[in-house]
Amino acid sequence: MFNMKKAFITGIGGQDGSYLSEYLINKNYKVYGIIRRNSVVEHQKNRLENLNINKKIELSYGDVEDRTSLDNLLKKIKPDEIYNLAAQSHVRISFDVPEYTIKTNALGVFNMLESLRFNSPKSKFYQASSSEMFGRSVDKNGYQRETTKFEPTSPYGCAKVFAFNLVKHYRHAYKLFCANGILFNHESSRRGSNFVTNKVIKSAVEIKLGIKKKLYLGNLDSFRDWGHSKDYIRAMHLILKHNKPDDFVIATGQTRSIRQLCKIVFDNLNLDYKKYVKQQKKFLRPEELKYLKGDSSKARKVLNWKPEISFEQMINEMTDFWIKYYNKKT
C-alpha cells in the first residue's frame, strides 16, 4: 500500500503555508498544520478555507511558545518534513513588541528544535530564515549570500539570526537534517495588507476607485528584493529533497526601491503617485535596513531553483486581486 508522505507545517495559515499547503498536497502529502487560538474563529484559517483543500489538512490548536502541544503533536505524526513558518512575521513591529518577536522568532524555534530532537528526530526540518538577517551588510558587488556577514538592523532580524545559528547547531550537534531557507521578501495576492507591496498595491486601487485620498508610507528609498511566494515555496521543498542538509539564499537578484514600486503601480493605473504618497514618520524604523539584493546562484546550481513569475506579473497578480475584491463590493 501506497504510504503518504506526512508535512507538518506551522505558520499553516500564512501566506507561505497556504501555498505550501497546496504544493504539498499536490504532491500527494498529508498535510498537517497548526494554528493559534483566536477568539475569531474565521481569521484563522480563512487564506485555506478559501483554497477548497481544508479538508485534507489536519489542522490542530498549537503554538510554538508552548512546548507540550508540540510535543504531543511530533510524537503523534511523525512527519517526514517539517516546516518552521511561524513568527511575528512584520519588520516595523517588531520595534513595537520585541519582546514578543523574540519569543516566537527565537525561542519558538528552539521549541521546535527540542521537540524535534526528542519525538520525530528522522524528520526533515527547514527553517524560515530571512533576508532581514543580513541587516546593514551588503558585498561589495552589491548582493548578499550565504557568505555575507550578518548585521541585522531589527529585533525581528535579530531573532532570525538566533534561529538560524540554532538551526545549524542541532544540525551538528545532534545529527539531525535541518535547514535554513533565507529568503528575501516574497509577496503573492495572499499577502497581508498591512506589508508594504500589498499596502501600496490596495491603496492605489482604492485611489483609483475614489475610496481612498492618500497613501502614506516610511522610507521611499529602502530597496528590497521582491520575489513571488509561489516560487519560493517551491524552494523550501527543495531544499528539503536535497540530500544533505544545507542553508540557501533564495532571491531574484534584482532589487527595487519602495519608491519605484509605487512608480510602477500608479502607473499601472494611470495615475501620478508622487500626488498620492506621502511619507509619514510613524512609519519609519527606528533603523533602517536601506538595500537587500540577493544571490541565489548557489540554490539555482545545487537545487536547479530558479524564480518562473516576474515582478510584473506579480504585481499584476496583486492589482487585479484588489479590482476584482472592490468590483464584488459595488
Ligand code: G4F
The other form holds:
Amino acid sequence: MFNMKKAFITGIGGQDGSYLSEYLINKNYKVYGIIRRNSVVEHQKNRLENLNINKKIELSYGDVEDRTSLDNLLKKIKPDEIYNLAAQSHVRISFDVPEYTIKTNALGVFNMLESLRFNSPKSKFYQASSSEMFGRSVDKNGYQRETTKFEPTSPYGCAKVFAFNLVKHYRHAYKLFCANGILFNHESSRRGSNFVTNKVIKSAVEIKLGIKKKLYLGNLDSFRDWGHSKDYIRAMHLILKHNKPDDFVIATGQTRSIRQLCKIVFDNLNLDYKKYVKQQKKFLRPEELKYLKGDSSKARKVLNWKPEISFEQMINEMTDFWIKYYNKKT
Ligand code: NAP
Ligand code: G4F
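Next up, the form predicted in complex with the ligand in place of the form predicted alone?
Complete assembly follows, chain above in first position.
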C-alpha cells in the first residue's frame, strides 16, 4: 500500500479518463480524479460507475477553472503523475462556446501548471494535446509529425496550441517534468455519440433496426487518422515513464474520409450508405480541418509504442456495442 504510485486525472469521467483509470488500477496505482457537479447526479460518473472500478478511485469535486479546488487536492495528494485530460473536447461545439472552450482548454492548463509548480513540483505532468493543432498544415509527404507547423482552424485548436506552448515553457523555465502527447483521433464504444465515428455507427444500427430513417452529417470529404482509445492511453503512460519530458505524436498512420467510414460501417450491416446519409448545413464548421495523417515514428522508436487494435476491430466493437444496447432495450 505504501509503495503504490499515485495518479491524478482531470477529465477522469471522459472516454480516455475512464480507460486510463482502469489501466493504472491494473498497474497497482492509486487513482485520484476530479469530476464536475452535474444537476443529474448519475451523469457525473456515468462511465466510471458502469466499470465497477468506482470504489477503487478517489473522486473529488473539482474544475480546472477553479484554482482553489486544484491547489487543495494537489497539496494533499502530491501525485507522482498528473494526466490533464479535462477539456471541452468537441471541435464544432467550440465554435458555439469559444469562451468556455478557451477557459477550460487553455486557462485550465495554466491553472494546472501553476498549481503543480507551487504544490507538487515533483509530479510528472501529461497534457492532452491534439492533432487539431495542425489545422491547415501538412508536410510535403502527406503526414503531420512533431516538427509540423501548427495552423489551427478552430477555437478548440487555438486553445490547445496555447496549452501546448505553455507546457513546453514550464518545462524549460521551471525544470518541471511537463510533456505533451499530440494524439490523433481515437475512438471506442465509450466515445461521445456526437463525434462522427460513434454517430455514424449508432445511426447505422438504428437504421438497420428500423428505429431511424436517415443520418444527417456535415462534411463527408475530410480525412481522419482514427485509432483506439485503449492504445492511446497506453501511450500517455509511456510518455510519463520516459526518462525525460518530451512531446510525442500518437497516430496510426492511416487515414480515411468520413465517406469511406460511412461505406465501411453501412456495408458491415448490409446497407447502402448512399440511400441513408444526407448532408445538413448545421453540422458543417465555419472552417474545416480537411486532412489528418500522423507520423508516430518518434513514439514507436523512443517509447516502443505501437497501436494494437485495428480500425476494423474498433468499428466492430463499436457496432456490437450498439446492437447489444438495443437488444437489451427490447
Ligand atoms: P471527453 O470524453 O470529452 O472527456 C473530457 C472530460 O473533461 C469530461 O470528463 C469532462 O467532464 C471533463 N471536463 C470538461 N471541462 C472540464 C473542466 N472545466 N474541469 C474539469 N473537467 C472538465 O474527451 P476524451 O475523448 O476523453 O479526450 C480526453 C482529452 O484528450 C481531452 O483534453 C481532449 O481534448 C484530448 N484529445 C482527445 C482526442 C480524441 O480523439 N479523443 C484526440 C486528441 C486530444 P464533463 O463530463 O463534466 O463535461
Ligand atoms: O468526430 P469529430 O467531431 O472529431 P474532430 O473534429 O476531428 O475532433 C476530435 O479529434 C481531435 C483530434 O484531431 C480531438 F482533439 C478532438 O477533441 C476530437 O476528439 O469530426 C471528425 C470529422 C470532421 O471533419 C467533421 O467535420 O467528421 C466530420 N463530420 C461530418 N459530419 C462530423 C459530422 N463530425 C461530427 N462530430 N458530427 C457530424 O455530423
